[in-house]
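Only one chain comes next, encoded as structure tokens, the form predicted on its own.
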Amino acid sequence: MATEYSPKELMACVAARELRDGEVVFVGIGLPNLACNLARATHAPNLLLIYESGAVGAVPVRLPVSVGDPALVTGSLMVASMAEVFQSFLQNGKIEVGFLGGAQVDRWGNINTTVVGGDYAHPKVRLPGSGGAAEIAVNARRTLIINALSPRAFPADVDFVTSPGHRYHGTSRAALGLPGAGPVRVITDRGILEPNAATGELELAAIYPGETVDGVRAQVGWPLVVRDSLGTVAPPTAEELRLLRDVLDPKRLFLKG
């Protein structure tokens, strides 16, 4: 009988599989943190994790609940200031992978975590803003986005570009002089989106077990292109689920729901 798993568990597993042993990863709390520590417990034991709060080479023995959690300090290689993390590591091109998410992700991989609806001065909803996300989107060698699909979360164009993707008002990322590769994959709860190599527009590259192309298309705000070589995604293994549930997040702090 097939093992039951939640969309969040599948997203964490898919994200973990994207990481290669020895890479330097800028980590956030939540599913990105679970993915990184799952990868380190399986196929990538030498990942070097850097957290925005300044923990470099962190090896948390329990699930940190925030970027300021003391668990990140014990056993880390160094604890730097946030300025040092951003200037010496991120802006200096040392971060190989950055994880991002947001309230909105558009067809070009632009992310909005600033305002939704109306204009900047008078929005319907004002969000926390960039934090370090814009710097990650600009400078990380490649970016992975983790976001659940919905028409609200995936409009054709975001209401505000907090973190740049592959195209902004018709101008390409290269023309803007942005050093990083931008989002190479968008890991959702239904499938994986990847940018078109020529245009930068997100396309459906792989689909999860039990999902349909029409079901995915219904959750985005643009005519989603489906690649001819549409891939499939393997479900979580029993060992991946054991690590997520029993070792990494036994209290379901981030896997709940």
The other form holds:
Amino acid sequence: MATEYSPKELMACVAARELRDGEVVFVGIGLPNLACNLARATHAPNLLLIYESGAVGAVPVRLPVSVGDPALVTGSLMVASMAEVFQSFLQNGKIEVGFLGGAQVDRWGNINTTVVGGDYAHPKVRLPGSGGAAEIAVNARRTLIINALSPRAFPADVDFVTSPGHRYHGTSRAALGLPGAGPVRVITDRGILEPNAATGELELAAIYPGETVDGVRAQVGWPLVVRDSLGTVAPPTAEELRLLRDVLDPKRLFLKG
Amino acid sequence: MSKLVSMHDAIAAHVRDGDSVIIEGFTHLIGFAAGHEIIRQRRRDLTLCRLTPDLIYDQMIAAGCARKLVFSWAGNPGAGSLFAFRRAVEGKGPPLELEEYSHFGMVARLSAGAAGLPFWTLRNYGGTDLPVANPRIKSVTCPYTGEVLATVPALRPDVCIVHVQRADIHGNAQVWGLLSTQKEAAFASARVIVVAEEIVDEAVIRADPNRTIIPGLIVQAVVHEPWGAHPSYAQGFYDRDNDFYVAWEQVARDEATLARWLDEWVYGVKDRAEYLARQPDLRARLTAKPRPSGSVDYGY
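How about the form predicted in complex with the partner chain, since we already have the form predicted on its own?
Starting with the chain above, the whole complex follows.
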């Protein structure tokens, strides 16, 4: 029986399925947080959640609305100082998965959360900036990008590289000496992009039920390569939807739309 | 000797025009009461330093206190934008000089300051435009491994203001819950003002010394200011006022509305006690539900 679901609900499910039990995840607010807690409630009960604010092993009983929510502290395993979070956990290689997203993602998986339009000193739109994103993109062993597709959000080149992807002005991550693998999946609202193993350019790797290749291509600002063996993605299960809607985000703070 | 003074006197004595100031707290324990007092005393040309400027620096920018912002994430956490900041940077308001890092970069700057070192190294910024935007992000070659590491200069503010759950009159300050960069910021700064939800006897501090994050020896002034972190929160005392953060989007979006808010809630009140008296519902809405920890045994 077909069940109705929203693109964001499927994005949260796809992200949750990427996480393996026992992994250490650097979590952000919104869909990443929902994905991690969905994974914890289904196939990955031993997922260890770390928030940049310092909560380690957080088990939030209410939906956190910011990375510094007090519910992340209550019942956690450890409260680390932010120096410990970035140095002892992230830079020291203890974070296996980091979640990222932003106003712009380009063909190499570079992310812009700093300025759009104009130049850095005189931007058309000023965004919040890096926060912890740059260091997560550099140091997490792998990252997952969650971003809805649109031509504005997926230009060929971002206006400003806040968080590095697979190539910076032609230079690869390896040549730049970045320790992490970079974005291994870009989870969008229509399909999943993955980097080409040789070049790092994002390609269409899987498509969601009801979406078309042309529909995806129209949302991306570069000639998107489509893999020969294009994967399909299972829709959310009834249990995944129940958890998302009734338990994790009952007020639909992050699932609406 | 007691360092206990009023907020007015602490700011009057220790925050001067042109100072670099760090009001600490990451989502948790943000020193709103101190920021409001700085606005009321009309300090000017401040260099405001914080990882997340949050609403308090947006208010201080709107009030004309700031010449420069040193930061790593300038948004309204969980709600949206900082509009006074955006107006300044997008050329629609009084100009504001920026010095921008990432969180790790700011943490590293404070770590260097707290360690008395000129700079700090970190494995970061490769493949990003941040060092292009901010030439103070440089690099160094490790003399042992040859690895090229990013460097950031020490941050040594003139004044650090930390909001804590409890302190004694000497400034020995204890915090639980999210720790932010309070300890590093305090040790990095020339002067430290501790603002506490509760003033406790020195014996309370001594009964649980592991919980002390700032020793009185680096503190110049202690202020007793219950609910001084509202609309942020103090673990075990009161919850974050998320409704305020969401509502702020509409207040700050328009310059005139924001100015009226400052008139009513900052210039229009004498101090934090009066700010609280005007919001009698806060306690019922936000007071924390108890969740006491076990205690440990320091015996030997």
